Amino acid sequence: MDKTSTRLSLPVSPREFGFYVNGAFVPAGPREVFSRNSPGHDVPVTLIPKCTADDLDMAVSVARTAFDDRRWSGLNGQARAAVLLRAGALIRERAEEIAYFETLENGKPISQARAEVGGCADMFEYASGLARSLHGDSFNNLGDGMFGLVTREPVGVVGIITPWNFPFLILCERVPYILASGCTIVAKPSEVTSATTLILAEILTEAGLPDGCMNVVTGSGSTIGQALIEHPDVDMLSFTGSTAVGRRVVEAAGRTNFKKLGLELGGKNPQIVFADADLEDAADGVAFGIGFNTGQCCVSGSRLIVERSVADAFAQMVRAKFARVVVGDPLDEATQIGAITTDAQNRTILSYIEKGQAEGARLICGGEQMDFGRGQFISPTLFGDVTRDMAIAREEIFGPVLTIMPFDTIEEAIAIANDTEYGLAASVWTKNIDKALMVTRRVQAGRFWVNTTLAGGPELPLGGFKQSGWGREAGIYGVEEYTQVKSVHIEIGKRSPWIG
């Protein structure tokens, strides 16, 4: 890397990784290897092993042993907190390396990747406090002969399946909280973005996490991912991905051991803009809400719902913002929108743009594949004259494509916002506190932003309503999610005999 330039250089050769089990890398050896090309540059950047079913069984067995012998779950909160704090510090020390490989494999701008890595260190530091504060409850109101306790115990071995859009961030929204609860982990990253998950496993070992508590198997979702979902020795599974695949996860878990599930799934998230909003702020926020991570974000604000009196003018304000956004080389520090991560997703986004035009939507701007000589890029796209029945208004596109629909009343705005199978996130832009509170209360979404979007931190939980998922990640809720509740009844004094 050339750190003196505003544009980082590409690696001379791809970096080879093993997978990670029992505190050490396992070389690829005779296994097939997946060569990942940077979506922004079309050059190979990493070599990742394609693990086998036996590799997965080994990783789960190691995680099971590590959990059952209590090398981690048996430690007190202070000891767990020390490891998590140290991991956060090591993430900060290796932040540039992590951000670099995140950008190389994913195609997101390097400036965004750096900010995400800093947020991930925050997650570990915050979770360290939760490791010490996790607690149950007591009931001293059961009479003189009985005392009641409610305890929280770690659920056991947790499988994590993460997607390619935020490989490190989504992982770090889970791992520190899972570890704070006392569980052990087998993680399966997307086969196209595995590097930073493997780096995190190495960091955790250096931070003092006992061997076997964080394991990473690499390979495809259809083989290794499916085997992890179905594995009878995995007690809970955290899956992040599409609602369609999430439905298959539920079915697979039901066929095996009824493992507990945490699911963060799709979204078709509304951004509601009232005429009394600071429209300049709102236009910038709306552009950010769909442009961040190239629109490949489950909480992207992809449905723009605008009060009719300002709808046309606001559309032109968003168009002007799109015209000035910097699309280009992800390794350039000036870039704001990078590359589309996979060939398949690139084709999907372009197909939706074509479908929107075929359905009668008006292309206000964008809609083009951009040619920089290498890599795959799509210009930020805005559609007008969109109706609620169009595919571009109903289906998750997962790209920089924004639809605009007008409304006349607050009731209509809420109805349009809720007219979706999803309920992951939403934003409202208004300077009227009554409107803001009414919309916040009545729009069905697990995360909500008022006069901002895509804001957050480790304190507040993440998750969705409706078909956007089950459970919550991050915050104290994210630790409790990976525990089981046990009721304990303690009799005091001599028992009243049942048999005389």
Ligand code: NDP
Contents of the next structure:
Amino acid sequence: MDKTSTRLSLPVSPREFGFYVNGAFVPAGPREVFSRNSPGHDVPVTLIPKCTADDLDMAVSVARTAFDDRRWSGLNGQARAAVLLRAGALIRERAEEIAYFETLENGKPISQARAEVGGCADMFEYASGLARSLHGDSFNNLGDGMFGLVTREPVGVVGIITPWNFPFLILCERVPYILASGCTIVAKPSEVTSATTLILAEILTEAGLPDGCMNVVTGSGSTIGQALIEHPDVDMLSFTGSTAVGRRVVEAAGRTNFKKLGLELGGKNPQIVFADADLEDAADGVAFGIGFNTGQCCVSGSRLIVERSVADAFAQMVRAKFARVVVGDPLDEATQIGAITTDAQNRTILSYIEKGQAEGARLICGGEQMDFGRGQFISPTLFGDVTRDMAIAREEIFGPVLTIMPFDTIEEAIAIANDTEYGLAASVWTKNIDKALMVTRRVQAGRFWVNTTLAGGPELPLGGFKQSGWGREAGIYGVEEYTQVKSVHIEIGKRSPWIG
Ligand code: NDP
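Counterpart to the form predicted on its own, namely the form predicted together with this ligand:
First the chain shown before, then all remaining chains and molecules of the complex.
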């Protein structure tokens, strides 16, 4: 990668990866190989093995042994913290390489990928402290004859299935917390974005993580992913992706070993803008909330709900922001919106844009496939005259498509915001503290932003209400999620006999 200009160059040839088991790469050998093309340039950038069911069994068995022999969970918090801290430092050292492959496989702008990688190092650094502070509880109020303890134990072997929209960030919102708890891991990244998960596994070994504690199997969701969710020796599974596959994960757990589940699924997230907001700031935030990562975020602010008195003027302000945002080559440092990650997703977004018009919504701007000679790009799109029953107002589009609906009262704004099966995230824009707090309390969402959007970090937990998922990742909650609670009653002195 030549970085002489503000545009990085493409690799001369695709990088070949093995999958990762027991502290080392396993070359593809006789297995089929998946060739990933960069969605921004349409050239091959990585070669990834298609693992077999036997490979998955081997990875799970290695993770099982590594958990059961306590090579990781048996270390004290200080030793685990040291590994996580070193991993954070190594991520910073290899940040440029990670960001480069993230951009090549995913299509996101390089500047954004770099910022995400920095945030991921931060996750490891923060979680290292949690490895030391994780603790249970004690009950010293049970009388002179009894003492009570509540301890937390790692849940065991954790499977992680991650999607293609934030391959490294979503992984790092989980891995350091899971390792802090003492669990071992088998991760399956999306087939189209596997490179940075494999790089992380290598980094963890270099940081001193014992072999077998972080394993990565690669391949498609329908084969390796399905086998992982059904695997009886996986104690917990963290799944991030579509609600449809989330349902399959729940069914598979029920059919097999009732593995514990963490699910982060879809969202159709409201952005409520009151007339008293700083409208310039809000327009910028709203454009960012749907333009960031080409709207391919579970937390994208895809439903704009604006007080009627300013609705038309605000739509024009957002339109003006969209007109100035830089869409283009993900490897160009000036780019703000990159490529759509998969062909299937590109088709899905365009079909929603068609459906919106067919259902009677008014296309205010965008709605086009943009032609840069190669790659797949869609211009930021704004729809007016949207009603609550339209598909574009109800279903997760996962693209840069924003719908506007006006409201007259705060009650109506809250009702529109909650009129969805999802409950992942929401934002409110107002300078009135009472309105901000009323909306924050009553809109059903796991993450909430007041006068900002998409803010995040390692401290605050992530997760959804309603059909957006189960459980929480990150923060102390993210470590506790990967533990089981054990209560211990300790008799002091002689117990009173049952048979006298
Ligand atoms: P999926 O839910 O299919 O993919 C997410 C992950 O699940 C990927 O790693 C995928 O692997 C894997 N997977 C797919 N099928 C199975 C299975 N049967 N068992 C286990 N794992 C499986 O999402 P899509 O890629 O199809 O995207 C479709 C829609 O999902 C998007 O339009 C968007 O609405 C939503 N989505 C939401 C995300 C979120 O962050 N909440 C992230 C991604 C998508 P592989 O990719 O290798 O097939």
